[in-house]
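Presented below, as structure tokens, is a lone chain in the form predicted on its own.
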Amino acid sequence: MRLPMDIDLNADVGESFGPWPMGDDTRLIPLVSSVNVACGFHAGDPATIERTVRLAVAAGAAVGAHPGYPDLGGFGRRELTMPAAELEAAILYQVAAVAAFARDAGVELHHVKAHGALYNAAARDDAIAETVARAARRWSRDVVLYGLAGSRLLDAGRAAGLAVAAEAFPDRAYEADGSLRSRSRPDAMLTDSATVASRAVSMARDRRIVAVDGSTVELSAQTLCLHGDTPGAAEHAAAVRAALEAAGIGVQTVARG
């Protein structure tokens, strides 16, 4: 049922690696409308990618690629210095891997969303943003580029001719300038499902969020992200969906441009 207002609800998934499990994708994926599948560079492996893509297709969630820096040891959360051509090739390589499994499962890749340190770097650095956008466009002009609301990455995506989706994070703390609070801080992640759900409604309906210093950050988002590696992510997703519906907000995948 389509409600008067819609927003996409996405989750970072597929972050298990070999025998080491990460997250509860089986419970989480049916609760969201799109997924960002780890591509093997920060987490994931071929069998995990395939399994995750097929879970998403079965649940009716749009499949996206979640490329990051080649940093398995740091889970892609350490910023690396790479030549632009090398970084662009690494991103395209990752996107193509997930896209191949998606096509084999009967769907086309819906979106590209950078992971971790690469996502944050692309939000503030024009050159890195342009590199990410170029790599996504080299795969397909039809993919949607997800990026932090108000970030340089969205501008780069538009300049590259891609549809973009501004993203907000109900399970993350925000700084007053609209950036995400560093994960090095103990309060960077929110763990209470009711709080996460309340923030999701504020982001979707009111287009604002309260920063760590108490100030109000105005934002306009088309998609909300939940981190699949966070303990209780499935519970967060269930609470968010219930709160959104109670507020008259439906959960729908971002339309392609």
Given for the second form:
Number of protein chains: 4
Amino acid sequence: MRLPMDIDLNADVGESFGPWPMGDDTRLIPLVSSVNVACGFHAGDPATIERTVRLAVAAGAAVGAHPGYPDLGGFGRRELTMPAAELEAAILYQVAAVAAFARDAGVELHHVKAHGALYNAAARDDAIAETVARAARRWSRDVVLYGLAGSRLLDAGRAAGLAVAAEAFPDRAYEADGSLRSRSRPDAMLTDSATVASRAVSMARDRRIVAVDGSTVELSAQTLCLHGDTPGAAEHAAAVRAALEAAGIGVQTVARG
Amino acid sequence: MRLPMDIDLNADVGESFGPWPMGDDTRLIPLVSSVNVACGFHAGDPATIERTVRLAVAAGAAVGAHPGYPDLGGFGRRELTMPAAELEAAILYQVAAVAAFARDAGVELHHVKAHGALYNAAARDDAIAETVARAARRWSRDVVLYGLAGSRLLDAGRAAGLAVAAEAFPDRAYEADGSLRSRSRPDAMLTDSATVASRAVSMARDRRIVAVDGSTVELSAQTLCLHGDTPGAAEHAAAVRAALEAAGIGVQTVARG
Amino acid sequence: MRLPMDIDLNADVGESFGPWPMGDDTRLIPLVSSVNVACGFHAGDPATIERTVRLAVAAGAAVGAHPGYPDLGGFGRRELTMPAAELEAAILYQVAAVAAFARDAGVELHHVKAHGALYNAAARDDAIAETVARAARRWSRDVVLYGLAGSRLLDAGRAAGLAVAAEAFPDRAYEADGSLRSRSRPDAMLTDSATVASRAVSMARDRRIVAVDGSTVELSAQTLCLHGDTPGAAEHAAAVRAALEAAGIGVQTVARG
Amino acid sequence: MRLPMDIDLNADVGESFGPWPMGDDTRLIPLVSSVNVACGFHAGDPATIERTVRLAVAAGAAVGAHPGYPDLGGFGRRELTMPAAELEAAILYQVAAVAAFARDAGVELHHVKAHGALYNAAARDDAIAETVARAARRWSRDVVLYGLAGSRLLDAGRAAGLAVAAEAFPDRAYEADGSLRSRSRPDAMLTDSATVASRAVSMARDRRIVAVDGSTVELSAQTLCLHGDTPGAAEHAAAVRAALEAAGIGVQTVARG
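Having displayed the form predicted on its own, please output the structure of the form predicted together with another copy of the chain.
Every chain and every other molecule in the complex is listed next, the one we just looked at coming first.
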């Protein structure tokens, strides 16, 4: 049972591909309570998945799958219109692959979190949300479905009988309506570690955040995402973790369904 | 318990990719007792895997994974020198993906059979044979490892604690030493259905076959492979099946370990 | 100089990939006056391009490039949101590759025609139309830009200083506003060869076509597309060619700029 | 006309892919006289090629194509057995793509240098050497073919009527027979900038080098390769350039054929 003042910290990891490294997983993973492992369609490859899952298990972080569109060249950040049945099969395929390496390392897959353009599409589009939820549910009734706080995906996950975790982003600016400020805006990303850490505490303890227009947005999140592929990612993560602990907030993964 | 006069018929299936169909799985699958489903690295894609696995389950054929080298353009028939750890991870990844669709369709993965250049490499190279066997074993101690009769892969599979099935090819010519005649030779493939069927009966019942030089080769096989991507594949399969049944030989999949 | 009663017949060719054949290029190419060769991003591969270009040169058909989105699994039929600069580079890359095989076979690249989802996006979206036109123009001021009759792409091509060719589809149903009936509608494709041939004559000679609601649509086209990947494609092409010739309409490629 | 005391410095560049950067091309390119641009098969993508070619043209470095095996996941460093005709088409395709961006940026393609496993195969295998030379020659009789000093590829290039440039590696250890020490040996790579610079001067001026066993190897090279993907690559390059200039040796690209 998770106590009210606990929060999950998650990070996207395993985003290297073949000869190309990405992120600083070795430093980042010990700072979070759950990781989302790229599955090979937008990033990652079998050997990277294996290595990343083992790092996570060694650090005690819960292992999740991070499926995305089949688009290595665009890192899964480009929208791609896939027929629902193809998308569902593509997600199940990816989840299964990461889950196998989790089981091989001695743990069960903990959660599923969609990546990039698929994450955004599943947040706003009911049909895609249902496709993602259905694919996760086909893998297991016991996985937790991570999704943007307030999004359609969480509804779809609950409807599919899955436990869900609402996610917030301490290093992203929010609009007054609670949506994420578009990355195309120069002030979409927060770069000061102290600010990011302070917003993380506000999200975890006060369940609200100050939007770009100065208004206060209510935000109920069970998990906070820390990016691993941005400059200073590990510094942000360390600052967030320290600030949460200083505020008496435990960092602990979300209970499985 | 498999009776002495039973034999498994297997076929490589699910080799379509995206818009490109291959083979006549709908006709072929009902004629065999086990299928090897391409996993998406040399052929196949998630939606094709899903469709193929469901066809197999509906037909009562045992579902196996058919991992290959990551080489769509070359259909996994080109040799590719991969470091052992990368190859092992790539095989586990592929096996897991097909196994997930099997479980989703209500059955457990029955076997693993390497494809193309990986099949050939695993037959002759101890290190690659051990890599394939280890990857299959990491997936499950209960899968059967299919491999060329008399090959190193069968030794490696047994050493890894797996049940193995020795495979023979009724539509391929054999050398006097029991090896397959190279596909680069014009007479490597047998194209007459009656001949193929007759050789299948000889392999199953007499456990021997006539080689290209006219000599007789002893050959102990538990499974016979029927190709699905050659002209007349379904005709060959139907002829083989009919001939086996006429000879009182049951067509039945290999018992799991 | 093209006479008024001449028309170009074009076909999408070279859509095989690795081990997977598609279309019947050997029969189709001699029936058309220009071909659009897949460039390896949504279909095709270097050896297929080489073989296809040689077939076209031998048959006297003008060689064009048929660039598409980088999406083999979806055959370039899925929408993909690419930044303009990346898309422009991707098109130039593809055009250059096919052009090299044309030059190697003794001819210059004649035209550029976008494929699938890129074709549709360039027909309706000014920014994408300009990107396609700019990429073609960067390759050469002498290529002809093929595009849907009445589409934004033709405007963009003219603005870029390129010769353009308006394209119509004898085997597709049209709406009363001159747009193509969506492929999601069951009556989008015409399957009777005689009907397709008769519509081709009407398009070439009368410059109009009967829409699905029975109204007549004015349509000025310099080139008619014959599909190669549909059942009966070669039959349609032969019927169209014969009907045009019987009507005294010459089949001849569009003059270069 | 190249003076006796001039030498070409080349570097492999453009090896980023999609979201994954590699190398420090911005620093490296101004230090060399010619660059080998990855073509998209083992590394690189169209936008990366465009950006890299423009950097090279701005810096006055000659632009070459750096074709490799179609193997992104293995960075073209894995051996891949391709039929000769497929390999030749794949090389022509890659060369053409980079050449188009060169022409677009106002220069003609200067040279072709094979990458990774293809480089090594072309150095030792006559058939592959001839395939590489033939593909380069099909692109243009004016490109220079770069290849390992003393290798079969240089013979094949000359036989095909191409100008060739013999290449040596100041940061690699050599065996007594003039071959490169295998990368699998811990002492295969030299990591001290001063040593690398000193060996570069020795290669350029004295046309010899000290092998791992202390013996002296005669080595006639027209171009020296500086790696861009190793730690300290830009430092090595700067040290080599400074040492050559201090020794009165000009850094200048190889004359085209």
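Heads up, when I say rigid core I mean the largest set of C-alphas that superpose within 1.5 Å between the two forms. Positions refer to the first chain, counted from 1. Quantities reported herein were computed from a predicted structural model and do not represent experimental measurements.
*Asks:* Once you line up the core, how about residue 214: does its CA shift reach 2 Å between the two forms?
*Replies:* It does shift by 2 Å or more.
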